[in-house]
Amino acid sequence: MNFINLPRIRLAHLPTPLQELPRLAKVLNGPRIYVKRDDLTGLAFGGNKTRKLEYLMGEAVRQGADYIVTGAGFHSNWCTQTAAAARKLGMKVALVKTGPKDGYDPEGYDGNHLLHFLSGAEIKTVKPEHAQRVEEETMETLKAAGHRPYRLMATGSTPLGVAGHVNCMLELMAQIVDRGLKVDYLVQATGSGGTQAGLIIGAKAFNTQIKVIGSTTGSRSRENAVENVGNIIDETLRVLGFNLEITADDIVVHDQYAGEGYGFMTEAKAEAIKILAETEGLFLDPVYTSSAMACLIDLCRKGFFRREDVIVFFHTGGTAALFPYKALLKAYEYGKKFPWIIPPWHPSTLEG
């Protein structure tokens, strides 16, 4: 498979803006920051996974299909912006969605659920442990009915997915030049894993010489993150045709900034989003762009940038994940203790 010619649905709104940070980085007293604003990409509120949808649709497309199948967390922004592409293309959609029992239901609809919701995604809610079973059956029962269903596994972070980050890599070297810079960092959060797969692939693809640190989101340690990112690197690799060589230390991740699991709450979150807010009008999400904006500012305050380095700070979107969060944003503002860490949809909530 060559990765010129890949399948390919255009549903982006490419190139994203690269802008300078500079109140944040006078606050930081650090180096010069730059964000890459892939909360902008245009489909269902904007975000980086667009781009592996681009890639991952244009192979359904050209498959036939007319279902998409996929799951994720229950606030999934993976779930929407899936959604919001089979739904342009004309294509019906099913999500497996995990939460704490089968069949969870909340009586109030907010944030990522409530787009899910709207999009008139087919939504089954399930425990962890019986989401691929679902999703098989899934596929089966629309099979059986006469549909062409397609699958999109780990939450796109696959080789086709992955294509998508590699040209991100190659969109922001465009700007780079264009600009007159030199990167020194790109630091983005690291979940599934493909996202940071596909930019250190890129960066090594093009000889940027730019060192991606990934933080994570709380559902891996740092050595399974590493160890993970590694594999989808390697599978990557050769099904595209990359020549490259690619090695354990050119995975950099951080795993202290997200808390002990899958969107939980901290501090060092609810601080960054509030910094970000403030200083640039930015807004960031309590899952994945706060914990890699968290990372940024602590390494800021420990001094692991050179005051002379150049930073990219990867924004992934994810901002409809604001609002269920709102009372742990409004305890933190005003010093009082939060509500909850593990969010009430979280699998480890209830038994059932």
Ligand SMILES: Cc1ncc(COP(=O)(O)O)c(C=O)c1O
The other form holds:
Amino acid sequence: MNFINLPRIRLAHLPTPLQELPRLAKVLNGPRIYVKRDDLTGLAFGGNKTRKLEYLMGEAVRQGADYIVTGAGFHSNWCTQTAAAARKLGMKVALVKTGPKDGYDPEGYDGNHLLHFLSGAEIKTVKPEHAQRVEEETMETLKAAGHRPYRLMATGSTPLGVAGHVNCMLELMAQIVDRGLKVDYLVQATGSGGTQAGLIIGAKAFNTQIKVIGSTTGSRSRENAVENVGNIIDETLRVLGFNLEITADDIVVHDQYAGEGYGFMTEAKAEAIKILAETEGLFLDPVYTSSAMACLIDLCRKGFFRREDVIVFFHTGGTAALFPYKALLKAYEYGKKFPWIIPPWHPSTLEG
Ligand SMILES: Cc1ncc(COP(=O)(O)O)c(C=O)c1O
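Next up, can you give the form predicted together with this ligand of this protein, since the form predicted on its own came first?
Next comes the full complex, and the chain you just saw is listed first.
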């Protein structure tokens, strides 16, 4: 495979805007801050998955798929974007999602789960330990019924998906050069690691000198996240035929802003959401972008950045997830204790 000839279907409105955040910079009394608006990729409320899906769905179409099978967490942005991409391309979609028990089905539908439901996806919610088996069985059942199902790994951090973010760095470079900027750091949320892997490869390949800083979004330790991003980089370089040397020193990850588990809330994340909404009219999500912004804010407060630095905050979307967190965000606003820290749809909440 070669980066230039990869199968690709256009799903995103590109280039996404690069906007300055002067009021945020003033409040933080820090360096110049820009935001790369990948929350505006346009597909299903936008987000970083659209860039991955351009390549992943390109391959699915090339193989003649008529059904997409994938899975992830109950309020997954990946599932939302994948379901929308599949529908837009005339395919059906089956989602195997993880929840606190098999068949979990809350009374009220909200956030991403509502979007999954509206897109007409066939939804099965199971305990995490059953997810792989149920995905495999779904593939077999669809094949037996004469379909051509295509299975996508959750969150799309395979070399094809990563190519979307190599491409994103190329796009960002063009915007930076156009404005005569020199960017020192890019700050982003790191989950499965494909986004950071692609941006780091792009930053190296196009010799940008931008240091990519990731902030974790689950219970992964810094060491584990660095190793994971490193493995994805190695595989992508090999599969896409890049001849670059990238070492662990090129992979910067902070693990103290996510909370104690995936989707858990913290005061720093709630504060980040409020500050951005109040200073710039920009909405972050409670799982990913708020962790990245909490990291950026903390690094500013600690004096990590020099005043002359230029920072790009990478807004990776996910804002549909704000709504299921409404009670928590209201509690934060009124200075009360959070009504829950572990989300009710999280697998650790119920037994059986
Ligand atoms: C909104 C949002 N931001 C960031 C990420 C992290 O991307 P990656 O899994 O490529 O690290 C995700 C992944 O699910 C996401 O949904």
